[in-house]
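Here you get one chain, nothing else, as structure tokens; it is the form predicted alone.
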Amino acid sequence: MERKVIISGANGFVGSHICEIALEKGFNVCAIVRNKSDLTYLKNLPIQLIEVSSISPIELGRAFRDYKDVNGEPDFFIHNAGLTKAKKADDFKRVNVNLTSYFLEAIKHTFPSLKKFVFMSSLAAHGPGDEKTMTEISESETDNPNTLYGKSKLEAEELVKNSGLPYIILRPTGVYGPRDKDYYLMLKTLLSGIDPQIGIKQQSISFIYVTDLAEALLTTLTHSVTNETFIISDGKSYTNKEYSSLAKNQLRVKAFILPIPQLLVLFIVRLVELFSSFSKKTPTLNYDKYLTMKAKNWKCSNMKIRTVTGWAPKINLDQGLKLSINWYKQNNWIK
């Protein structure tokens, strides 16, 4: 029996990988995108497109009714669209919270028989772990997000939980892999011969390779489990130095370790934000990012999803870095 899934945010880094893995698993995939979106990563995929001029209740309702007239109701909906960085605090509310509300309302009215709604959240919705005990973050702990991004994701999660739809919430840790631009910038910095290390105490961080995240999502989609929240990681943690060491080894470069005091980073962040206020571009380095870098414990457990669904990651950080770097080279992002 054909399984139909609609995916928001499908044309981006994570979304395009979800589309590819879903197709491999035999899903009928439909991507909902804005008009004039960059469809580079979708153009060769055998998927349907729902194009909208804006994400509004009226526009979504119309688009979903048009889809239903042709295809019937979808089995699943993956809400992957979201904003990870913004110039204005209100932008997180507008995109991560309000748009989630619009999707939920349109789905409830148009697709009442939906089997499952999967919301792509973030570990940021929980916030960093205890820096005294350095224990792993788990789903049983109280949420205390330390960034505007994390707070917006947590607020959106509450909307999902109260929607009445059968749901799954995923909280991935740092996602990396082919097409990613954030960790790519770190690799570019190492290639320049500089290995910046922020603060005196090392940060404990965790990762998930993008295809492992997509596999985890699709596992929860087809599994009988509903109304649960899962942290997604490869199950390991690394210090900043361990990450850069693995990256330098895969890049085959030597980079000068440059210690940077935390206060200097904050000063640089404020300068970047000041200058970016005169530009339309959103800077990668901002105060939210600073708070994320400042927190020392981002270790997390993936035991719940492994126990409940049987999913397990396939790619460790060293393998993932190799695959990512090869893709960047093949696509001329790095030489």
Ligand SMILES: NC(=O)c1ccc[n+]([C@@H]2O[C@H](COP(=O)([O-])OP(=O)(O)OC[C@H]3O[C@@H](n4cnc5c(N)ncnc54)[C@H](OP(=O)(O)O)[C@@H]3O)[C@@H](O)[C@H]2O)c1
Given for the second form:
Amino acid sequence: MERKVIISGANGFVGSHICEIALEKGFNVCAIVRNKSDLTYLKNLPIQLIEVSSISPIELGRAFRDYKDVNGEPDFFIHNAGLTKAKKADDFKRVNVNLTSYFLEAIKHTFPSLKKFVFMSSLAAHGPGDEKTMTEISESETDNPNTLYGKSKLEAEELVKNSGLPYIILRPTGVYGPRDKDYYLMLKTLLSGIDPQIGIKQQSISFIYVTDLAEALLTTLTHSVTNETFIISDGKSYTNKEYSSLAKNQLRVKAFILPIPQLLVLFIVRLVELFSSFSKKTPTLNYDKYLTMKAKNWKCSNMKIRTVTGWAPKINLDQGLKLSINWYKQNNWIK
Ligand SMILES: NC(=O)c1ccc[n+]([C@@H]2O[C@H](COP(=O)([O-])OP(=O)(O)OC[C@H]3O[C@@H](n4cnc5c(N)ncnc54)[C@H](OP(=O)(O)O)[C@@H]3O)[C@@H](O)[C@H]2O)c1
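Switching conditions: you have the form predicted alone, so give me the form predicted in complex with this ligand.
In what comes next, the whole complex appears, and the chain from above leads the way.
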């Protein structure tokens, strides 16, 4: 029998890839979106849509009852919707925490037989690793998020753990790939001929290619494991210089290295925040982002998910950059 899954945040970067991989694996996919959501990446997919004007307890109750009348209960729910950047601290709480609570309550009420609730959290919920020892972050360490985003994800994780539903929490590190707009900005900067390197000490960063993340998620859905938290990364770590050197190589550009003192970055961030307060757009560069860039240790281990589920990443950073850059070129995001 077809396995039914409902996915929130399905029209975004990560969500649209989850939909595609779920379809490839034979799931019956339903996306819950807002009626103002941009559906560009979903329009050619054979999925069902639940459209709501906003994610509220009343709207969810109605939408879930309608779904159940037609399809019966879903097997799985993937709560992937979330804010990675916000203009106001309250926005993280309003979206990352409150939405999670609305989904959990509506599911407990309407889909009591749900087999698994997967929550897309983030490595930010753990916070950076020790900068003296530079040991890899793992699931057994105490969480200490250093950003408002990370704190909101950790608070949402607690709701999931206390919900009584069978759950899986995923904590991906930086996700990149086709359709991503954040790492894309770094590639654009390199293409402009500048390779900014912040601070004196190099940062250790980690990555996961978006389809590998989607595969990891779907592996945890069908595996018998429940009530566990998994870090997701490709298992390697890179310095900023190593990352930009791989990217420059794939882009075939010679950007010159521009060292930028940390304090100057902070000054720029504050200026960007000031100017953006007059516009509706949320800037990619903000104080949370500054704190993320300032932390030197984002190395993390993927051993737990590999050992428990047998999942393994397929795409390394060099291959993933090549695939992403090809996509940006084909879609005229870069020349
Ligand atoms: N990208 C990364 O590097 C990364 C790393 C770790 C974890 N994550 C997590 O992965 C998930 C997806 O992120 P992404 O990078 O794919 O971001 P994205 O492209 O911005 O997608 C975010 C999704 O969440 C939905 N959403 C946001 N605010 C909402 C609201 N108030 N009500 C309903 N839906 C809302 C968006 O719907 P609309 O289009 O309608 O706004 C969109 O579908 C997030 O939970 C994020 O925290 C991402």
